[in-house]
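What follows is a single chain, given as structure tokens, in the form predicted on its own.
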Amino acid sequence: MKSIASAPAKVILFGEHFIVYGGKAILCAINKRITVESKLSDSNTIHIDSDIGIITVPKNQLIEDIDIRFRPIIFLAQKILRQFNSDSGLTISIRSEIPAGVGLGSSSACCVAAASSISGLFTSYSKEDILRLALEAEKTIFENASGADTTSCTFGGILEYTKQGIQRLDMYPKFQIVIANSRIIHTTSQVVERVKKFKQKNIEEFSKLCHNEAILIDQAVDALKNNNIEVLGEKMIENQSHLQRIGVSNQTLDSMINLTKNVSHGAKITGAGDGGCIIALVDDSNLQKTLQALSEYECFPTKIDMSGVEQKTIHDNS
């Protein structure tokens, strides 16, 4: 028997960085997925074969001694095997359509897919149960993980996130999103610290930016609910100007966004910034023109994933 699960990546449409200071963020799942396949084995080990490497460890290995890249998945394997009193080992295969380390939620999607795949060997968990497991796993490497990315990868669709809670917007979007990768490596913690220093030096201006961002996001939510792509694009452009002001964009990202100026409905960075990806809002009328404008970069079209995590169990015929 094997259990196969997949979970979608995500992008942040609005609100990155300002969420840290009490604001809202709008996230959406996209139809690029990580797929995890799990099988029980006769060994006393946990074996992982993935796009980022291969590892085999004793199933009782201390989690602190595990390579950090594989730690969340080993944690899930150990926890679920213990929970169901299993003497088996595990063989886990991970394959991804998501570029890693560029702000598209690859680690969250992997945790969600792994939690669903491994648990699927023993039981059928609800998405809420999968989310709890995945977030616990993610915190083995990101202690302060908010749960926003993990929730988006679990439930799919478009989410409105605040520190007080998460609400899924009841809508079926007609737009698409082109993602372009700058291939600039960034460190989220360093970018967050830069924003903190900007705030400390520009208290009044930062407070005004937070206020303007809150208004912008309320307007963006209305545009989303009404599938008003033109207004949504305008709000993305406005949001990008806020992100530029707090210092998380750079010349390359600005140049990429400028390439889409006359073809997409609007574009901005997504995630921490100072590298990673930009997103451009499109529909069928300007999709190809936007892809062509960004052709010197790794870029691809995506649609909103409404399904979230999916799992199936396949029984051997023998």
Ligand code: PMV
The other form holds:
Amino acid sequence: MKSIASAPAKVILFGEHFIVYGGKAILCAINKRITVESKLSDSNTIHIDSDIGIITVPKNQLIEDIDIRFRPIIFLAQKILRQFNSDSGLTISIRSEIPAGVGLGSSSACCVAAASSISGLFTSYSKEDILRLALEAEKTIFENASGADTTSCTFGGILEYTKQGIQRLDMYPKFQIVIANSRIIHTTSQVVERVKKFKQKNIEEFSKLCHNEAILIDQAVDALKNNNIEVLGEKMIENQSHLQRIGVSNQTLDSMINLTKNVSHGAKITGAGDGGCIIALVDDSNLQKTLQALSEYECFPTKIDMSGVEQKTIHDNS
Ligand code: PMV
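Having seen the form predicted on its own, the form predicted in complex with this ligand:
Next comes the full complex, and the chain you just saw is listed first.
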């Protein structure tokens, strides 16, 4: 028997950085997935075969001694095997359509898919249970993980996220998002630290920007609920100007956004900035033109994923 689960990547539509100072962010899951396949084995080991490498470790290996790239998945494997008093080992295979390290939530999606795939060998957990497990796993490498990415990858759809809680927006988007990858790897914590310094130096201006961002996001939520693509695009352009002001965009990202200027409805960076990806808002009328405008970069169209994590069990005789 094997258990196969997949979970979607995510983008931040609005509110990155300002959320750190009490604002709201809008996240959405996209139809690029990471798939995890698990199978019990007779060995006394946990074996992972993935796009980023292969590892085999004894079942009871101390979690702190495990290569950080594989730690959350080994953590999940150990925890679930223990939970179900299993004497078996595990073989796990991971395949991803999500570029890593560029703010698309690949590590959260991997934790969610792995939690669902491994637990699916024993039971059928609710999405809430999967989320709890995945977040625990993610915290073995990102102690301060907020849970926003993990929630997005678990439930899919569009989420309103504040430090007080997370709420799914009840709507079916008509737009699509083109993602273009600068291939510049960023370190979120470093960019967040720089924004903190900007805030300390520019207290009044930063507070005004937070205020304007909050208004912008309320308008963007209304536009999302009404599927008003024009307004949504305008709000993305406005949001990008806030991000430029706090210094998280750069020449490469600005020029990528500029390329989409006359073709998409609006564009901005997504996530921490300094590198990573930009997103451009499109519909059927301008999708191809936008892809063409960005063709010198790795770029691809995405739709909003409404289903979140999905799991199925395949029995050997089926
Ligand atoms: O690039 P990402 O997906 O790691 O996004 C970071 C979002 C920030 O607002 C910059 C930081 C945070 O913890 O919310």
